[in-house]
Amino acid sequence: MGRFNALKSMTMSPTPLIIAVPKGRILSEVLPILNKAGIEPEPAFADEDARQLQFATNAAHVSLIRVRSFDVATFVAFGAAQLGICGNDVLMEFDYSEIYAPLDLGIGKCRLSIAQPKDLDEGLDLSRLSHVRIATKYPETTSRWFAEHGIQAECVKLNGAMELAPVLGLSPRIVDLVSTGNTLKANGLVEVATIAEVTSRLIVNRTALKVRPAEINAWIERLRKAVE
């Protein structure tokens, strides 16, 4: 009862506060921060076989939803969740005006990079290229980066198995998230440029912040202290 009732004294709206968190490897880095901020999900959250997607927490009127990283931003932008955690790669790709990102959590560190086969005859000489074909999950970000360098990017949208694109002749290059680089190496690819360094951010729905400023700002500060 102790931890599940400890936060009831906070200023709250009768409407539940929903925090969208990403599935996958980043979740193990997110949970310690949430715990330090005083948010502990119900036991079912740790059950990999649990089919539910929304979970109660020890904080009164606060629940978590567990969704794909790209979907975190969509849930927050459209107000289905008031807070969320996602990488700035997602924020760059969608550029939702409805989202405010007040805090870099410093987790999920990786980079959004351009890669190509190590034996590709044509290098990435930006001064000599006018057109490139790129396979990527990030067509908007990729097109924008190449346009800034005066190059037209033809983006082939893929949601996974990006490394197969050069191998099977779909495109000579890819843009994807890179952490250790081991997956690229295993598929005969090398990084040739970095588009952006990536970390996970706390994001907030701007309308929710205006309507519930005391409550949401209190959680922003709790999470800020948890990161510090």
Ligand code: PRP
Given for the second form:
Amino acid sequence: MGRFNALKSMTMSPTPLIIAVPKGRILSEVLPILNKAGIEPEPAFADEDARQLQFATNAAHVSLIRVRSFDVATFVAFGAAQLGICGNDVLMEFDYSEIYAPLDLGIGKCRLSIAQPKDLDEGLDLSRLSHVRIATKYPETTSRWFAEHGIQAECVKLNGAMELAPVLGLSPRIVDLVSTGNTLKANGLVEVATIAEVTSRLIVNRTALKVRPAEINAWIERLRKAVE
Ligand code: PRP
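Same protein, the form predicted together with the named molecule this time rather than the form predicted on its own?
Below is the whole assembly, all chains and molecules, this chain first.
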């Protein structure tokens, strides 16, 4: 190391490490894993009502941001966060080349399913259809799945409350995440096919991993041990 670099490394503070985590009900499963890996966020992080978006932790230079799960992938893909936690539903939808997903955290278990009203005239058998209209937050994944099954899917993009679409006549079917099945049931819908089983993954920005391999690999290993 030259004299200038040695001086620089002594005087400059290390680059912060940002971990993007999804807000919502998954947060209660994420926190124990972070704690086990040695990351304890400031108290406001666990408060769903806090307006704060970035949170300090006990780990030097590590901070957390709390964003929607689709945005976790965007922050990490563009390198604005180096690490993140999001479901494979999000990774399937965007297929970002800059994202590496080394670890299944085994939390946020649910499935991405096709659902429709239980008494729909066309019946429950999708294989007889040639064209469907689907309301979903996942148009890419949905079109791909239907194309693989020889059906043309016309997707209507919604960002939430998908279950309202069949009820109000926007589309007879939806593709959405199902966990307990209570939301479908409450809206008179039934699952007719599963597109994918979903769990949360640790994701890493590939460039950050190349530039800061020791530091980022150490965090991957700590998180791996935390979920073992
Ligand atoms: C998800 C999903 C369903 C619901 C399914 O929404 O979009 O609406 O959970 O869960 P259940 O099978 O246990 O009823 P979420 O509550 O995460 O909020 P969102 O609408 O903002 O995605």
